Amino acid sequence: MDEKIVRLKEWIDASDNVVFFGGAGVSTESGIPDFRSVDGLYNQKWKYPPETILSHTFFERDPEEYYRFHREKLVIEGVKPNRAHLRLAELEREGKLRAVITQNIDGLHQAAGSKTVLELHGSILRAYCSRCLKRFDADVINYGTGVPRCGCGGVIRPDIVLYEEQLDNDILRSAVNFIRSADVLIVGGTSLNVYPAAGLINYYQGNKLALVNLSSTPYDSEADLVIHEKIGEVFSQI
């Protein structure tokens, strides 16, 4: 085993104040492509730059649109848990996981067991009308054709922050608090270049800072340990 991954697993086995911070990368071994890699969705043709079409401003302008990309590009079918997701389930089940702190929309953490997960760009596992904030199974708007809508004519929207939009200050306060706590904090799968949720990570005050992500991060020499793994095949070994 690595020496940089036998570092983690002593720390993580000799603490029971461990947050995980994760982006785009900890969902990419279940199939789900990541915006900014060489294959993600900001590389795939379309009538629009994806980020155009993620915004708040182009929902309002053309959900039609919008929503013909969100089904074909958002919506990925058969996707499980990977090694990642399953582990930091059982560190949760272990009392070494307090919370796990997500940029992601897939509601995979929940499907491999975490109970503590705070989702800063919520999930596209919930909806709701703009209108009237009717809440609606995520069915409605993963599925067929047009713009889906509420009985009250308003358009139903994915419960997830689209470009322009501010984060929910609750969720941000609160996984703010899990990190400023943390003994070990973990961050995996995230360039940290999307903000404000980047920042969060100056909120830690420990000493035990682990950077997972494949590629380098504008954080790395701040980090205790900094690994350029595969997420999966390093959680699968702690």
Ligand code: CNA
Second form
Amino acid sequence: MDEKIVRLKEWIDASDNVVFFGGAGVSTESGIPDFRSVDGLYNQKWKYPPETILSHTFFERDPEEYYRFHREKLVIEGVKPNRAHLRLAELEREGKLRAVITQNIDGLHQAAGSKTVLELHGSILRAYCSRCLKRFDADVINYGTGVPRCGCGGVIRPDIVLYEEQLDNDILRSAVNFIRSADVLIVGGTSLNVYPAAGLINYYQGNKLALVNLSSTPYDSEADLVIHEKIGEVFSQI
Ligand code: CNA
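Can you return the structure of this protein in the form predicted together with the named molecule rather than the form predicted alone?
The complete assembly is shown below, putting the previous chain first.
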């Protein structure tokens, strides 16, 4: 086994306060493309980059096009948790992992059995009316065609944080608390380019910060351990 993975395993074995902070790269091995890798969403042919389509302004201006992208690119049939999601859920059951903090909106950590999951950017598995706030089953946004509307006439939207929108304060505060008091912080599958989420790392005060990401990130030089490998492969060994 890779010497770095052995070290990460030793840290985890010796701790009961591991926190995981992740992003889109955690779900690529489940078949959901991320935004920035070679076969991620940035390299596909859309008129606008994902960050534009997934913005508040765009959603208000052109919900039709938003939903075309949403249903084609964010909703992927039959996806299942991969080895990273499953091992994280197991580490929580073993009393080692305190929380999963995720930028993902796919619900795969909960599908794997994780209980304490802080969804910084919400979830496409929940929906509500943008006018009267009535809750809806996610099927109305994820399937079908056109723009889903509430009885009140408002556009039904996914319960995700679009670009230009604020993160939920309670979730953010809780994420800061978990990270600040963590013994081991594993950051995985995130380019650490999207703020304010990426800045959460700065709250970590320990000396066991592990970054597990295929490509390098702006935080590589600050980490105590950097592993540039597939996260599912790493987690199947720890
Ligand atoms: P990103 O900016 O797309 O970066 C993903 C990172 O993961 C890249 O640096 C890749 O090198 C790395 N990566 C890809 N596959 C693997 C792998 N198998 N093992 C290890 N590393 C890998 O994504 P971020 O999460 O950093 O950006 C934040 C955005 C993307 C959030 O707002 C998300 O909501 C949004 N997003 C979410 C999903 C999802 O829910 N699954 C999918 C696509 C985008």
